[in-house]
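Just one chain is shown here, as structure tokens, and it is the form predicted alone.
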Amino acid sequence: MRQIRLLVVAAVGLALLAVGPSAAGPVTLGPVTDAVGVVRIARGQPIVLASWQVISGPNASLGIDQNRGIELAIEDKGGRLLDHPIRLIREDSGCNAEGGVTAATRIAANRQVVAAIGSTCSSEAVPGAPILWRAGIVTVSGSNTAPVLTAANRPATLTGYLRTAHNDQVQGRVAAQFAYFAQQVRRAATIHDGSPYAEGLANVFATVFRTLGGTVTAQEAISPGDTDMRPVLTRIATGNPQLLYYPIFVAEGGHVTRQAREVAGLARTILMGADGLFAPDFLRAAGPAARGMFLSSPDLSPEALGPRYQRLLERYRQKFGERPPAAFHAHTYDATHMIFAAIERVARKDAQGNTYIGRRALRDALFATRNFQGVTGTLTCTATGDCADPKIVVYEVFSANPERWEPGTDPKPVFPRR
């Protein structure tokens, strides 16, 4: 079933990018003549971003709190660019390649539209991202970690799409060196969700761990919703893993750390996540099982990110009563600031103080992006849309108490030693 509902999806993605307006040849108006199109905003009128995040279900919080991110980047702005308002379009993704292409379809059909951040998931960006480029609209995520998106060989409808998060080319080394150097692991497991997240990171790990010299004993895989892990956990025993690395998302994350306590052969295993288990809602779904399990993720700790990040997050404490409960609102922070910064390069007025706004010309700023000072690091942007100033680390959980979740405190990095 979950193979038809995927088949469907790229079917209906395909459909989309049949048309565009790269067909229609150069387009001029007012002052501006551009490649894909051009963006009129009457004097008075707000520009338009989009937002397409997932904000409902078991993993809502990582695209709460992306929005937050970019809330607090317009709120630096004084809520306006270039004499306009600024005005915000949010949609929810689902975290799945459905919802990415009912997001996507949903702002491509909004010729307003300049900018979209997002998506929160890679799922969602594979057929999302060119559905928007295909409607001239430049996406930049700030959590979307999968290595095919920006791989040299990516399709030509993904060349609209850039990333201020880290490559899970990056993450996935940190998490074989941390198991095979700081945890004396020879031997170890995997589970994917079919994801390109989750299933790319899960084999970078695996590779790395490999060339190492570490053995993989099984490299499994669940399905979104699915439950009862424990027939994958009993196949994963056999193997007597020294480790378990579960790149997956809360739900199922949470499932996996509680079952596999409760697997004979893997009660001392050591578990192990990634960033998108990297929430306090992860510890709720896995309870008392989380503690002592290790996770990969951005460091947020203040030696990482100096004080610049500290002063966001005292604002974000501030505005939304709460710390932050997921990685990568930083990040998603510096998308807008990264996409306000190139419409502000590319932009052009006409005498009556309308502004215009190439769809191609905006791209391309956001590509030639160098030196750009965000609060996660210093951004430049690769030829295929790699804009992070990567930080990893591994973070180990102490109490498995969501209400004390602190990053940098309890989760603790641990690896690389500072």
The other form holds:
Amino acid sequence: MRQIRLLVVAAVGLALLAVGPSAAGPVTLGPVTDAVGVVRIARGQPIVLASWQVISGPNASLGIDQNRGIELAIEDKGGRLLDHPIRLIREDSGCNAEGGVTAATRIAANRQVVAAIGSTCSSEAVPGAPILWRAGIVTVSGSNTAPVLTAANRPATLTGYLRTAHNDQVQGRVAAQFAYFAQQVRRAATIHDGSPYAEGLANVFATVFRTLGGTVTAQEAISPGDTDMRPVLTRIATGNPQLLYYPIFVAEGGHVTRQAREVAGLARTILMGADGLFAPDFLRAAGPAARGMFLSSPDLSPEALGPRYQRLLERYRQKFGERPPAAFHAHTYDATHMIFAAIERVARKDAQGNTYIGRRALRDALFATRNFQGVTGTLTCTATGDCADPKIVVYEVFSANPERWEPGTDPKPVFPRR
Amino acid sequence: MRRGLARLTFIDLFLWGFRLLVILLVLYGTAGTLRAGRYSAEQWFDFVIFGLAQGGIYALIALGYTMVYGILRMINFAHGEVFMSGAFTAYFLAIWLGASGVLDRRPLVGLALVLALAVAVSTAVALLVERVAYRPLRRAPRLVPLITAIGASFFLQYTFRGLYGAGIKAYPEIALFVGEVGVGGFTILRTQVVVLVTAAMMMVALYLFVMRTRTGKAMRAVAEDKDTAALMGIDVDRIIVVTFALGGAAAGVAGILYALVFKQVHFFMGFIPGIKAFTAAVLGGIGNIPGAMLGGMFLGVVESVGPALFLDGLGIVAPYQLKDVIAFTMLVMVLIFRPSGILGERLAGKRA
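Having gone through the form predicted alone, I am curious about the other one (the form predicted together with the partner chain); can you provide its structure?
Entire complex below, previous chain first.
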């Protein structure tokens, strides 16, 4: 008898795991009825947001930068939303799939979390965002750029996922155009590290470059954590590429940059990375070998983003005592404000001053964002969660001195010309 | 007889089939690669040298695993962190020497100082781990020190993260070691010459120490039988300390060689080389010093040459992503053919 009961419990548990939150039926709590669930925030209690960013390991600067963007946005609100204090929970997502799963699971276990901000790396979001949405938590990323996350045929498990960062369909195109037109390159090679971000971006680059009429001599891959790139670079050198595009991360990117110059046949090859390398930490990792290389990344120069970004930057420096160490603080700042605006739109109060937020309603309000005036541009979300107003440029690295990192001057945007 | 046959048909047939399959794949891939003629002789030479340099570093780390295993029958999983601690600490000295110009004016003196610091720190950390984490557990069941070792590994990683930060640091370039040297029509990077020569010297020195000195003889005696060695008047605790110190020193040297070749150091840098070096020790036959050297070199070369030689010919795109697959397939193959590693685990009489 007991066994049968156990079996039934297990079967029900499995069934609950298998179907999404929407199958649970509408929930009514206070004045709000919602198909997915309702968060009740008692009077005086905090509205809880969760950040899942990489804050340890070689890519820590990417996530730390974004957490600061969130803090600045919370500061804008004076730390309060709808008369509740805002509380931010931070999880470390590690810039890999395992870290993403861990962070998302920890956030999903907290029933008070209204919305999440993250992740940093696309590899975290691919397995992590479905875990959050299964718990009814919508997440907005300020730096995931992999095309799969917002592709037209994305799985239903990503229903609760949006981003304010650009889609790499855009970045890969700009990078390929830069190689073909500005550098007059006809033979190029790519390296990715198997992560959704790097693989997606390298593939977009290769596809566009071929369409333009160029030849892709090799589409190589390494593994995260690799240090000896000389063998793979030797293999790439057999195809005599004029340009090498490696949209990977800081540690491995540093090794490729240093070692490319030591491999026979690549001494004059143009080196080019992407926004995952757009950080002073990369210059530390790559050393003087980074001098003269190119990086595709969002345009953070004053001409592109205007005075509002300048003021944000000023506050950033005052509050944290240094320049932003990566490229996505502004996108994450915008993501946080987008969430605030959506919460303000859907939250309902009862007579006692308790606040109720419908999870499905919050998700729908975020997807309905139109002409949102952010620091990174005017944001409008598509049906698959792309909200960015992408401004991608190619930067040239001049001094390769991490202490002189100053996007706009060094590295300086060189393409497209203004 | 029939029972014997029945047993043979199932597991053995599968194993033989597997061996045959891998060997055929390797041969087919190699033939395809060589026929395609994509790589020149210089490039093959480069692959081998890259592999040997990487393998020399693996071998030096593997020595620490294998010596400790030989004596205590335990895997010191914190050894990767011993390697990290020396290189990471010496980074600060290297940067200071680089900024003050010593590394350019007197590169060898500067490097010797950096090396000395790295060896000192790695040795100290190895001894500390032995004293705090392993000695109190000497009589505990074998699994206990293994778990402690993993704990010590995490503890060290995050201690150094707290001390020096989570970001990446990079050693300065030393002008003396930039560039290449010509050897009989081929060129080798100077850093790789330094790595190969230093690693070879270290290994020979260590081998001679273990085979020719009194302490070395005592180490071998303890490895053979701790209790009998103690009865013969050997201070077993002291010998274990010496073993950890030697392993730590070798890891310190490996750390600096790694820093010369790859420049980057961070708190997590010991993890992957540690795993690879452990693999190398198992490949060569764990507990066996020449085995660790051979295993390290073998692993390094297979990682470097393997993807190009075996996989290119099979028409696999981006073969270098599969470098670890090749390395671990080789491990499986070696262990199928020789379950105790290339040189064997227990060489009772002549074990080094």
